[in-house]
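Single chain ahead, by itself, as structure tokens, in the form predicted on its own.
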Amino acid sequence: MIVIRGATTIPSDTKEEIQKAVSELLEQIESRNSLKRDEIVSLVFSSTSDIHSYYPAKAARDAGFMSCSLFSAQEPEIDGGLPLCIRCMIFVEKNLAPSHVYLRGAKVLRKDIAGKMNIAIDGPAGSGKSTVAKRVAKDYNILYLDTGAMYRACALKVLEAGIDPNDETAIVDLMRDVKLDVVYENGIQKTLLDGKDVSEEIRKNPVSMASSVVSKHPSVRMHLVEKQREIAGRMSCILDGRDIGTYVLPDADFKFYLTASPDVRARRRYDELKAKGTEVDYEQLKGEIIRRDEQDMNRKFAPLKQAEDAVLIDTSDMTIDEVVSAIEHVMQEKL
């Protein structure tokens, strides 16, 4: 008899998340070890003390593991331990070299199995890449580095200084004294410009348009790309933008290109702004998105385009959950 070990994490303590995570973990263990259900003698689960909604053993039953014995236990609380984590041991009547499986945030438990990984998500404005990137980062317990916010903050500084976004020389001089930082407070990412939280200001349309112009300047991009590469070189992270897979991280482990029709992207942005109480004209917004696409795709330095090895996903008729699922399915097939 041999023992196969596995672990995974869940984004929140709900029955649905536990069912999803346990099913995914067991299916991966079966696949990687070429197991049949009747070869499994028993499944033993343990979960961290912050999981209460549903027993992993019941989730295994839900996933169709009916012929083996199952057991669930709760682990004692450990300071600094990995949160929302489910572990399992599978006892198998089969002579094989076990392939242990560690998914999502549990990858950090086995550095020898799951090393550092970088994920690049590119696409035009409104394709959903930022929302999706944040969700994937949470599921895999890795850093989400908001590159767009960094460029937007620079654009805001340029506008506040009354500088023409096309004036690269003046912008370079301005950037020398800019203090730009991205911090996390209570799980929320904030962009700080000269010590001020500008997370809301940088999402306004004038800043978005200026950001497209400012980001095309090679000197500005090199200044920020250097910092982004340094971060990606020392930790697992996911970045979204317009040239992540083609220029910033050309050797990223996973690359995706999200797109959607201009009408769909304009409608998403329109609904988002209306929900925040901001009055905006739909046709004007659509025109701005089309012009933004033209700027991004035709800039001379690192233009917006799909990397040759990126997976294309048209999100026009997809929900955020469906896009996240599609991306994570591609990743799990390679992990």
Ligand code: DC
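Numbering follows the first chain given and starts at 1. Being a predicted model, the structure only gives us computed values, none of them experimental. For clarity, a rigid core is taken as the largest C-alpha set superposing within 1.5 Å between two forms. What changes on going to the form predicted together with 2'-deoxycytidine-5'-monophosphate:
Comparing the forms between the two forms on their rigid core, the Cα displacement of S325 stays under 2 Å.
Put the two forms on the same core and the Cα of D314 is off by less than 2 Å between the two forms. The Cα shift for M222 between the two forms, taken after rigid core superposition, is smaller than 2 angstroms.
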Second form
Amino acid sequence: MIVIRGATTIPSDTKEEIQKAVSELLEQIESRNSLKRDEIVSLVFSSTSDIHSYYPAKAARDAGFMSCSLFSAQEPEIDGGLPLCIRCMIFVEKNLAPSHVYLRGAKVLRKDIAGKMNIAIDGPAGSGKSTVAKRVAKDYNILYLDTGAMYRACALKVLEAGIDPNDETAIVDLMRDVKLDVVYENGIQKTLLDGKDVSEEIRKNPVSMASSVVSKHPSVRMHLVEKQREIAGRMSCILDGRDIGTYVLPDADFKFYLTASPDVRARRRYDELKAKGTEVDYEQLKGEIIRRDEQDMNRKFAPLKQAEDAVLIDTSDMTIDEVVSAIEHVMQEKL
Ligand code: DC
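Alternate state requested, the form predicted together with 2'-deoxycytidine-5'-monophosphate (shown: the form predicted on its own):
First the chain shown before, then all remaining chains and molecules of the complex.
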């Protein structure tokens, strides 16, 4: 028998919010631990004393947890405790290394991890960095900074201006008068070029290729790295890119290097673009991804490279849930 822990918070004390939060928490615990319902022996909940509207155990029943025993209790009021918080312990008849799940900021107020932390995720295109980084950011209630979007925005400007992406001097001149901003709306990063939201445009294929070229120029990198360090210095965040663990934040608290086979990476990008309604040729896309990796790995200044102290994760045969679990497991061990 093993025990898995979980915790989440609710925005307000209503039956609906409790049901939603409990169902999301249990779903995540099941998925990240690859649990089957009949492996769960019992669920024990505790909720903070500001929750009155509904029993979390009943919410679990409502979510379909019928065959295990359930119990809810109320926690004493502790000074400085996290408000509107529901915790649970799941007893499971299975032999596994448990992945504990903390959602909606439930973890950040724990004393042992209350300090600021920076997480670096590097790796080639399509290795799953951004999807995974977004999920970890949500779980830890910290900011996600997509540094690739900055290089992409710069590349878009260069293409629009009809400048050769290899022409460092012309790009430096151009960028001097460009306002590149990263803002957040409902926790989602928006990339602004001279005030215009270009978040969608920068995902297009010609921009991907050009971004890999403009990002080899040291002066472009210095300019953007300064912004990245400034943001990371102010708050807890998870940054994904190519040089975060090696160059931008060599002292990051956690470093991960994600990779996957070129076929898997090309397939992911292909599916992503297809889902957005963009017609692409798979073989061409794969060729471009390989070319981009070569460029990113072989540039002189801050190339794509695994930091010596980064944890390597090959995501080829892993689901997103499994990668998130692996990362959070490493973090939990150290926190
Ligand atoms: O992660 P992405 O595909 O959005 O990145 C686009 C390009 O930007 C990538 O090919 C290389 C460059 N890049 C970089 O050089 N350093 C970073 N930290 C992030 C991206």
